[in-house]
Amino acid sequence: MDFFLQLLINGLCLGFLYGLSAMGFVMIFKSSSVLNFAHGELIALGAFLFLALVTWAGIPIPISFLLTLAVCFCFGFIVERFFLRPLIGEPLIFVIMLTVGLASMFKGLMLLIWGGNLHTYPDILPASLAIQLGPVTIPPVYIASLVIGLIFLSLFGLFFKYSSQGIYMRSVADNQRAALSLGVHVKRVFALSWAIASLVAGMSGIVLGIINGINVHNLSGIGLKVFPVVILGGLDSIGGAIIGGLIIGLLESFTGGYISTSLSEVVPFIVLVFILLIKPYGLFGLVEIERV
């Protein structure tokens, strides 16, 4: 029973992190219908930038964390402005293939600078953050990931509900043409979607780096796990991304604990295949009916 509870807690914390990462992916898809294949590389960029600020520059950890998020936010703007915006109006496959090219370019740059070895952060979380629930121990990094995730989730909820830009983003996600006819600056919404998605990816990369260490290939591979998460929850559902992330995290944790750690890496993609066969729009996705 103790082992079960430990796996449950690990799966929930990891799944919540997957859900937050997928939330940025969903935001880009909802606003521009683009599948971002460079999402994993954005996660890795955030992790390595934080590593550079903490170890190379010697900047205090809280300031490094905020600086990393700020740089990731600005980087999302740059990617949208210089790479994505020139392709507005072109066939969607061109934009998707561009994100594939960006993924390779970012990954190559990170391998050039940091190499393919495993890097680790210094001990940045105090041991006192750990929580003991009877025989089950919740490590500090999981406590930190839950707290950070809940803070960001609350901030995004308030942003989308009450801020003008958040309302504009929701309107563009619902109907781009109608939003454009009402005077919404759609290009600005696209840019903001990429900026927020990059920020969320960077934050996820930092926490994942604390949990597992930083490796270009591993963190880039996390981006592929976003697809089972968003397909399971629904490509156009931000809430579904969180639920999908929790389900995938739990499946990974229990499969790795009771069956095989190797199989746990495959489980998300097995789920992806079955969801596409049984319910292709996901648990919370909207079914689209097209008339010819």
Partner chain sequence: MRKLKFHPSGNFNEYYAQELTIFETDFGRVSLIVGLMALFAIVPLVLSPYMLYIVNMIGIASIAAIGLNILIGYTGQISLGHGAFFGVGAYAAAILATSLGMPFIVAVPAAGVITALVGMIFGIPSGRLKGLYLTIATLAGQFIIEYVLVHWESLTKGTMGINLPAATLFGLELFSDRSFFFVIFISLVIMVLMAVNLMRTKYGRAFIAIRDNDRAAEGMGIPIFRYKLLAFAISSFYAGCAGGLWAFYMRSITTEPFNLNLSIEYIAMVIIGGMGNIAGSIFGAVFITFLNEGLRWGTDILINLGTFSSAALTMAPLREFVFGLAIVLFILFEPRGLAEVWRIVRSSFRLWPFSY
Second form
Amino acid sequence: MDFFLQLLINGLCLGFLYGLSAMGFVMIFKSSSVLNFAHGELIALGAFLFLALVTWAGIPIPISFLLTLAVCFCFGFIVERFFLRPLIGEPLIFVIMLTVGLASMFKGLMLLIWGGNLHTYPDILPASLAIQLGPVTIPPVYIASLVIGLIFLSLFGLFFKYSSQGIYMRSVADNQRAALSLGVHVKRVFALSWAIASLVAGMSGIVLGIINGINVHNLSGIGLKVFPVVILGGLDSIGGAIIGGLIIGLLESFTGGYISTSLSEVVPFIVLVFILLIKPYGLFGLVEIERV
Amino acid sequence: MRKLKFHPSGNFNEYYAQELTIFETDFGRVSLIVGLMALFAIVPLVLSPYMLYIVNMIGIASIAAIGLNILIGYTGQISLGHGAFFGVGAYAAAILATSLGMPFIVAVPAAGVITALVGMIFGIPSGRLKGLYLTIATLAGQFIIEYVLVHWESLTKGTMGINLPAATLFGLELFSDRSFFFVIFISLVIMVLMAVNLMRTKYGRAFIAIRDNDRAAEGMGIPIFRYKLLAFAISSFYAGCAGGLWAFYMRSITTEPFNLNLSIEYIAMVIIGGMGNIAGSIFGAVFITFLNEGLRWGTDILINLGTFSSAALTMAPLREFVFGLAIVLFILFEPRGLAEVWRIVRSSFRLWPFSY
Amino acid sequence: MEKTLLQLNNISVVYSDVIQVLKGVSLAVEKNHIVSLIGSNGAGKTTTLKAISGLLKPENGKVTDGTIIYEARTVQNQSPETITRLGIIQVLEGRQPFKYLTIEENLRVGTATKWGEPYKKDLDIVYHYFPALIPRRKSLAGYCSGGELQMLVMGRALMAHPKLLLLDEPSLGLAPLVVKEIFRIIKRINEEQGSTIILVEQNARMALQIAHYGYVMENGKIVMEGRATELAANPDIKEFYLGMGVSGDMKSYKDVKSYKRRKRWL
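I would like to compare: after the form predicted alone, may I see the structure of the form predicted in complex with the partner chain?
Now the complete complex, all chains and molecules, led by this one.
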């Protein structure tokens, strides 16, 4: 029973992080219908930047955290500006292939700099913050990740619901032509969605790194696990991404605990194939409102 | 209506049949025959065994890349599982040869058919949806196949790998790189002919219609689900045949090479060579294989010079970086790939000295 | 020519480098006027509007010849972002709401040209013209009726305080009563807000009723122009666009088949 609870908590935490990572992915898909295969690399980049700032440069942790997020934001902006903007108006297949190329490029670059080994952060949170829940211990990083995640989630919720720029972004996702006719800066919206997605990815990279340690292969692999998550949740639903993430996280944690760890790596993809077969638009994908 | 060579001011077709011919001029026909004769007569005699090995690798990669190009370039669907399908072909051939004792000439096409069937399993869910769901399903396929290859130990011997018997063809044992050269390149010629001719049939035209606009294609009465699945099966068949050839050539296979990086390597070949161009796939295979070898050579030199320690400069990440960079640069600056570069060079030669 | 707000000088528009749609269109729009463009399907009315608003670009179209002068500056082939910020807003054909945004959010997208400025007063103005939107402000646009949507997209454009409003078939697919209502509001917007309006319509009768000036397009050319009242009285217009016989009475279906007149400009 204790084992079960531990797995449950691990799974929920992992799933929450998957959901957060997927959120950035969904944002790019919604605004410009690009499947971003370089998402895992954006995640890894955040984790490694944080590592570099904390251990190499020795900057205090809270400042490093904010600095990393800022750099990730700018990085997303730059990627859009220099790689994706020239392709606006080209067939989508080129854009997607481009992200595949970018993924390979960034991953190689990070491997060249940091190598394929496991790195760890210095202990950031004192173990005394852990919560004892009956027989199960919840490590402080889990709680921290949950708190950070929830803060970001609500911030983005408010941003998209109430701020003008957020509404412009949703309008572009909804009907690009009409948005253009009203003078919405569509290119700026694309750039902004890449920037925000990269920021969110960087953040989840840091939290994942705190929990599991950082390794280029693992982190960029999580970028690919985003696909089962978003297919499960519905490609265009941000809330669905979180719930999809939770389901995948739990599934992975339980298979890892009860069956085998190597299977747990594949289970999300098996689920993906079944979801495509049974409920292709995901659990929470928008039902197309069609007025003819 | 035979034309000896291109007219300087361009050729104009008067019949649909002219549009369909493979060679627009007799000159092209003759030069192809001469080229092929040179390839088979001179190359195996001149090249060192190491170069011959590289050329053979190019041949195998070309077959797989043509398969992927049928899917990406002609049908407009991206597959991220081509490396895994290549692996399925290799394993299928190995298992057929070792457990069932199938001869080489049967095992390779059979491996292709098995791979096509496996491919269709992953094609079915994606076919129901419009858009790029096939990409995601093939990504899943890549991971699931990798897992199965490692863990279905009773069949694949897991991480141990399989050793194959020597391939025999018409009673001759194929041992040397030279004998394999003939096998691989004859297969390549057959596969190219099949692909080129496929694109001239109604199936090929349907694929192109789906690529250009799937809704309109459906409106014209093309059942897009069936055709997408067919394209996917054909593409997997090519990957499987290439994998089978590779297995017999290598004589021993393990699960390691068939990972996502291999799939990306094939995508790089298709993009760099030119999407929707059969000859382009071969250019891409040549380019990538030489890039691979060049990088290996370069890193070796740098390590020997002592500029970098071997730990700091490992081959794999550099290769990944360079492949990624090549894909990105080609998409940004020459999205139609080397085939287009070749076309431009050729036409400027033809018009020389009046080219502009 | 101080009063001229917009002038098109002999413009040609080509899509995808091969399909020529407009073949030398010239027209002038005076300040505070309603100008209506009428013509059959495929005459090039919508393309003319898109050439003005810059929306040709995303459809691979281009003004290849001629100039578009708006407030003494040439604006052809500019990006829509630039043109909308000069005060030209186009209301697209077929309504095109943001389906997953609420009515009020839809209206807020209209403030994109003046991002960061307060918009509450503009909302009140829009609700003043379209009171029917008030009870629905919190519901998704995808679930609204055609009439409401037409009001929505016009209101959305109004949020930007356009100096020049381009309306593309506001009456498309609406019931006659709603059409009347919409046209009344267009007239009011023109008079009270001082917006200049170019109105593209199939419903030539309604369009000529509220317009000051009219142009008739056919095959990518302007074939006739004049004051709206004159156009409405022109026997050719009556025959071909207003569906009346020469004598001015409504034609019955009995006579439709036998064409007696030829278009004189052909």
